[in-house]
Amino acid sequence: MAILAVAGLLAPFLAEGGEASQEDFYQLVSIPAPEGAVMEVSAIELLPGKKLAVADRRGDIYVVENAYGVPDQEPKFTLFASGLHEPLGLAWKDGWLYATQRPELTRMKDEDGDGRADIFETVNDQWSIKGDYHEYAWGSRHDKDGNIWVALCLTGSSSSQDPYRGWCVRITPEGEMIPTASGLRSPGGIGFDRKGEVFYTDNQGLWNGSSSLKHLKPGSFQGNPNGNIWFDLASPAWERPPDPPFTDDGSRIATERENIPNFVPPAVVLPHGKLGQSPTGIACVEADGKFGPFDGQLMVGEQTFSEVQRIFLEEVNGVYQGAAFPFLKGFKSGNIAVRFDDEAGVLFVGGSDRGWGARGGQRFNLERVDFTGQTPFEIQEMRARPDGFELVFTAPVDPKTAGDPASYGMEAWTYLYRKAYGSPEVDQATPKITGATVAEDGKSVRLVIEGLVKGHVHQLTANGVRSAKGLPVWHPVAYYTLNEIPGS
């Protein structure tokens, strides 16, 4: 009731064009860790009662209850579990809680009651680590037919040297792991989009021009050959992709997907250094309107700008692609696992700075994100169209602003495919924005624009588009991966 009475008192104020913050729309609200506990959160699971299973890095489990009640209540938080290798994934199904850590995955139960996990069972153990610091291992949740992905970083972040590592594999309810794709880097997290389509955020290194999500489609290549070595081992169903070119040039990955079969190409480039640096966790929001009009989005956690960014993706001739926004920043630390509770439309995020900084500028955290009910005036959609994109905003337009061919601004480029870590911007492009048509419902605005590229990231903005009460776009920056242009 509280937040409800704050949105009605902001409505005048927005509606008479005053700059908007953050905190009018969507406020964080942080959840202290246990005095003393270093907490550096690295999974979010919702358990039944209104309870939460939060993972570190260090190997503990916590089960937290009151995070829903915080800053009225206190939050309390039970040692679950420790002594795990860093779990990364967190899970709940029919009362066991699964935990995806470095050298396997596990489920454990308490089967006394006491709060205390009691029984530990290995589901699967068959890739191999190390001990090198990268070799992470991602856990999603459970897909519809019971499978938990792991997506397996490769050791240092370079090479593979463990069987697997660059993977994605598949356990399934019985246990068997089954090998689904490779060309990982580095993954940062792993989750569904609405149709359980599963993605996974990868970033900028070798063969990474710049950080992206990425569609984990079963039997696709994602990009970076090195991991290609254990095909043998494997025994998928399908080859071993031809490798791209090792040259400092390298090619572009548009120009690659002609030459490698089964490559899928990054469905969101989060351009490095524009919009983060370090994508993490990933969260499907279907909240009923719970979070603001953003079902059906993702939103994908980054650790170093201590954000949290939204993505709104389509499939254009078979192929993901979409659009990537700047969201919610000034968290405390670096973000690292996301989870979303669609039934109290609530986004719990925690993370931790160790090995990189995060301008969070705390050592961990874990905090609730609370929609106050106040929308804001976004570009809730940005959809591919044969001669240009469409806009769909959070509010009716201001006609004579929106459909202002001068009210946008677009440029467009590229990255290097290649061997070295990273790529600057290339193959820059300036496509030219000829029209802009209001369409009769006043909240959508279709652009003609010359000169699309494919294979382009087209970053878009929309500084001079204003709502019908007069307000400006609140994020009016938004970066589109034009993987294909439709009807082509």
Second form
Amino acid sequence: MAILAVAGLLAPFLAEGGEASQEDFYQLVSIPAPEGAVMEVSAIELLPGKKLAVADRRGDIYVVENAYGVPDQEPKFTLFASGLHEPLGLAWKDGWLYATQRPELTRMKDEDGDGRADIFETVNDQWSIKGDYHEYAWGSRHDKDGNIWVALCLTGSSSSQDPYRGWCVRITPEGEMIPTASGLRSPGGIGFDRKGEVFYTDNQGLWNGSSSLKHLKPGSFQGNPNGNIWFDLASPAWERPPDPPFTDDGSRIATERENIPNFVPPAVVLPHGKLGQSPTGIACVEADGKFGPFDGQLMVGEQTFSEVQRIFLEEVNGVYQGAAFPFLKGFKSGNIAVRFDDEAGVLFVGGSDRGWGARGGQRFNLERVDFTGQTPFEIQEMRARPDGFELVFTAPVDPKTAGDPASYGMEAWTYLYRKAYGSPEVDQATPKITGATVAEDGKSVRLVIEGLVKGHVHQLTANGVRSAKGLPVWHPVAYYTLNEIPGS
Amino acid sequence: MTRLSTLPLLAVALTVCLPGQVRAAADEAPAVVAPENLAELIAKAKSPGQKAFLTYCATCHQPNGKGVPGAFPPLAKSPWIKGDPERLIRMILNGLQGEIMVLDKPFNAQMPPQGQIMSDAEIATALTYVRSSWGNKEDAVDEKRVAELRKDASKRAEYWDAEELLALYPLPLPDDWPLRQVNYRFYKGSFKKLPDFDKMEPDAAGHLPGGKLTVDLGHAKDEYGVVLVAKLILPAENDYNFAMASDDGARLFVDGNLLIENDGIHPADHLLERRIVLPAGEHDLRVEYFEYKGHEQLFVGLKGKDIGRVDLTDWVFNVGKAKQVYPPIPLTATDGEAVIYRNFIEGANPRGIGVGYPGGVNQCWDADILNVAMIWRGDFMDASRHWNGRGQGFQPPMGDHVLKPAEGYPLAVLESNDTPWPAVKMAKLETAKDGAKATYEYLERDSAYRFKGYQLKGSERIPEFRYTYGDLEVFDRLEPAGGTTPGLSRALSIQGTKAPGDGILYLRAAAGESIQPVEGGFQVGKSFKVVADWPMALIRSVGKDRQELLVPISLAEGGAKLEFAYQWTD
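The structure above corresponds to the form predicted on its own; please give the structure of the form predicted together with the partner chain next.
Below: every chain and molecule of the assembly, starting with the one above.
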């Protein structure tokens, strides 16, 4: 681990035109599991004293010390609890460790001080399970009001055979359950943006043309109607949304938003196959630049491709939308949990490929991502404008290439919104980039575009852009989901 | 954030002891490529087909086509790859679910549809690559066939069910398949015993081109008879073991000799076997069968030194019991501490909490009904079902002498001695799923109860479960009874003065086929005794053949404590 401390010094500075490699910017450091343990990481939480709590799919929770790569300090694992039912969320608050496990939200405490939990208090168990492996319950950390949000997968990821499958519920500090949103399919993680709004990832499948990051606005409908059958039981403060059309050909989300008042469209589509296949955990970066210039952005885990994607979010006309960028790759198993340490500026990532394949190749992983201090030349932000987009790069751009519309490319498409599994990309369009103006700050570029399509994913490529130092963009592609076009 | 002292501060050794866990098996998995390698392999792919395979298929089925045992089936030499490629194309376009057998190993994980992400060309070339790699020698797949099937695929919202797909595209038989010229004669009739078919006129007759024996001929579901005849080719003179199971009656003949007979109406619940010596070469095989009503099932199998086991019928007896493919992961109480296993435990509702105590007694406490669901002796639980693949299904206790001492909810307020014990109710919702009608049944939990968790007590870390019942707070703790007779003692502590409802508060301490007061307690059926001193206990009959043991509880002193034990008597 000692290497890390000096990694920034050792990293070679990129020569002009040299090929960027991930190790120059971010280093993936494995934290090996205790010998003999099958630590299929399913949730990670930070504990006081620079320790981690790590849950795994077998139901164990470890406390990990020395996970930050301080020289001469090996990671130490203490088994804090065991026997839980596939926990998929951890949260630390006021001396209690909260775990969202399949049947319930539990909080734990070590009362006798032997390092192991002895009190397991059920905070709430009012959602149903019937014995299907797909009945996953993904739990958030506490929101600003002390609630834990739980995203409940559909039965078999397709129907809703017992109460609240396909719903998000909130568990209050008093232990009451509040049905909060319907229309979920198969979540893979849940977390907050920098304002404390709650988002989850939902996987491609029935009524989901592609995987995406979705905004869990209370009272919202997220697109899959199968869980709406519990409205009478849930009796929330809002009306059951009308059903979308059950036709083979399907509709479009942009169309059905007009018919279904509470329909909140996916904030950021992660185009299936192009940017992973199974999005998972969500972590917001807030590190005063200690993790590169990505404060306020979301890191989203990706199980199949063993990656982490980067998300820029903005709110336009009251609707969340934004851009997804490829970011980190080469993790050693199927990433499930991500947790960012704001203070240290490091990202913890863990997962497992059990039952769901992953490119990583190892059965499970726990890894830490360290920033080397060298900032990659990237598209840092991408904002919608009435007639195009505004890009902010992480470093001053070469005005000639960045100011040339020919350095960019754009394609747009959407997906069928229908009951069948997934969707091809449809309604392809080729918006035309007619102008590219570098701003005075030397880092921002205003793109003027003809033919933006509301509701479409807009794929921007920036292959021709160079930094002022002559470097190409490390990841010259972005996928912006244009739910709303801002007014001028 | 609060003080750190609530968290373990003492560093332990790098390798921790894992109570209750067997060191399983991270390294049992087959060699798979390291992460960089799969990306590298994709970059270096030698053909579009290999590239498509590595990109879309290899994360699960592995670059070497060998799959992952217990999770993802192998493609190398798999019969599923052979023959008509439509089986594969349809499965890729729409996905597949349900248990399948591949090279004698069961698999059961949904394969998600890939049709929306793979183009026709990618599916065709990937399949061509798979069908010509790792020993597979099948024809190339034409892109046009994919394009044609894609037209159907978009109309299908559901995954293919394995049985449904195999009915359309049966797996090809192996090259050394021992049956030839399989023919049938079909007879209508309400038979309750096998008739003399040779004296009757068949209502239909034909050839079975699939080469396997079956009694599901599509002519009728009930009230029929079938005679199946075929040539059986044996490779060598040997001892052959024939086996048959049927629902309803059947007879098996070889060369005109009756080998096995199981006449009359009955389920296919056991196997009849017969061993004989047969010479090499061709033999006449004949099966007579009738179906009265209900299930129609016939299994005929053959075992021999030179041919191994061959299932001659499309239905295979007891395939369900051959499911266990994972090496067991037995969980055991170690270091004198109880071990807990929360998962789907067969015999309990989905919120089962297994507890294995030191000393070889166990229980499953059911947090859906706030009561002990089962107790058993010997080994605790095998975690291999849930800790492999996606962990599907309910797992029964690993040990023996499984008892369900107390059923349903533990407490109730009864208005009179005749008020029945409240039942565990199922709620039903009739609704529409994807626009089609569906009915869902689910456990409707009694809202008077709320589960509150458990605390691990003492050096043995024995869980004491806690719940509320109305305004009452209840603590329920079972632990090994000690003494020479195996059993579990149970302490139920109730705090509060007001039970929900008007009447007398009772504990249902036991239920069984019969309950008799005996010295020191109550005998329940033959299998266990409730050890207790309860002169006020009420023994009631429930229906014709069940009884229950109810104990009245007084809350006059601000609560109550009940201490008793379940003791095995067999």
